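Below sits a lone chain in structure tokens, taken as the form predicted alone.
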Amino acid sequence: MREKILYAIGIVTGALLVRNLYVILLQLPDEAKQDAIWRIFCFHLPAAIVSFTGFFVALVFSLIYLAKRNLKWDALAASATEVSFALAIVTLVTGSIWARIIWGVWWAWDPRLTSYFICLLIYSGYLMLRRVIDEPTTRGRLSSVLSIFGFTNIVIVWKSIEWWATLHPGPVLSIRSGGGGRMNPAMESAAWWNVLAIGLLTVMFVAMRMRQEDTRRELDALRRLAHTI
């Protein structure tokens, strides 16, 4: 039954896929003052969005883990974790890209981008920490607490543009400038679709990631077992 419904949802999630790629690269024209730059913002947008929503999905599920010592809420963690971290990946080499073109450098320590790099070293941690620490309860009460700690750092991301001076364009969707959003609609309606469609790949990936998470547990289990004996 998961994998039908996991095969529903890659059906969904390419259809919708190659519809946004048709609308953002085909039909929409380019953006008066970034000329055809803009569209990068489709792709860099929605993976931002998708993979703070991963982090703070993840932070849940270490709460709850921390909560009730349940292996099963760790491995959920982690895997919302890995793939969170993938997308914001790919928000920061999108933004490098854009950056590259409006600024004319790849990289500037501006408040938004530093704090951005500071999440990615701190996730980056929770990633490396995993990998070392074999005792899994252990490995997923530190893991926890270092996703708790990061999410801190995905509000000062989150807030940077309003609390300081910076480089970064201020909030350009409706949904963070009380309904007057500095972009285009029909270019925000593309960037909303790309966010569902991400989200739902989004969702097979972690669905993909707990099944290697399970037999993680399995074979933590046996090992624990054969110490045992």
Second form
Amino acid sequence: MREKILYAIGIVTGALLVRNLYVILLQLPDEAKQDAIWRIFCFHLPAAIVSFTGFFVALVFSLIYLAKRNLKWDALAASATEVSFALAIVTLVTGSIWARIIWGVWWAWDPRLTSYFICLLIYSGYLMLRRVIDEPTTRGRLSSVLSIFGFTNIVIVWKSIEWWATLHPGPVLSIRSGGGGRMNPAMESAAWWNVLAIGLLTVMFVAMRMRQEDTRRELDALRRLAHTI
Amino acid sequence: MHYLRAVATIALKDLRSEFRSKEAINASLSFAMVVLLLLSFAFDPSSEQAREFSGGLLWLVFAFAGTLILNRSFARELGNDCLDALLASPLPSWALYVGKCISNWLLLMALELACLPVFGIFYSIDWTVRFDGLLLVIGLATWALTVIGTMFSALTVNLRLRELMLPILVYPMMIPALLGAIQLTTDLLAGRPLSADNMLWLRLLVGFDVIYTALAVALVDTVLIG
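Shown: the form predicted alone; wanted: the form predicted in complex with the partner chain:
In what comes next, the whole complex appears, and the chain from above leads the way.
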């Protein structure tokens, strides 16, 4: 049953991604000021939104793990963090390509870019920490604590956009009041559709990663059993 | 009252053992001197430019040398199973943690105050102009470094590759506090007072201290015992 749901999500995600690519690449015109490069925004923004959400979801799973001490939650937190980490790299790379064309440099030490990079470093620490702990319950416990510390840092990142003077383009989506809503509605809707597609893709990856974790736990248990025999 | 005494006992125990061996403070002080020297090769230390990033230089030195003290904080208890004995004692884990934080903070402050005159001589910077403000900033930012450093020292105490993991985890976490400290220190060293302009950074430092102290005190039991 679980397998079938996974396949269904996969098919919907694939169809949605093809539809979005068609709209973004073939239907929508070039942007007046940015030319063709604006299209990268349709991947940059969804990757950023989904990775942020993923880190938050990982935090929630970590908290649940600390409360319930069931390794299933720890596996979920780890999977969500891993997938979000990959998406965070996508965000930085797409942003960097856009910056090269529009700003003329690959990277600017703009506060928001820097803070996003810091988050990436924190979560790479999280993933490395998981690798050096062999005992599953200790791994779950310590990485959950790190996830809580890491996400607190993300909150500071989120606030940073208001605190520091910034080079990063201001909010362009209509849901942000004050300075928002300057984006062409058709272009904005393309970005939102991609949020959905990439969100579904993430759910699928996390579910797949979870299955791997389950298998690994089973293997560990069997190995321990073999040892005792 | 009972807990306060426990915190004081731990802090005094750590300070006493540090004063007897002087391992961490000697190592970090000489390391700080090495970093101060190395940084002078990176640019012309007598230039006007040096003044502009003096705050950054100073905090890099403090962060690098300070972690030498912080890293050892829990690891030193591993010999003779002292950590297990401490955890088995009637002392709550948070009291152990806070006690260690206090002793680390005092050691770090001593290290930093010893570095300041040397820094002033090497880079010809007058650090006495706004000393009261500087002391406040150093105190707050050092507490931020201490809280994070001690917590992660506890978190990694039983890991293999402990020495490798600590810097990877600790420095990215410290960045917001270091950022605030650098901005404020540069302002103060240039003779600008603490005012409405840089109050945001001071608030960031205070907020960082409060948030992470609360988090660490709440979570240290989970980290040390489970």
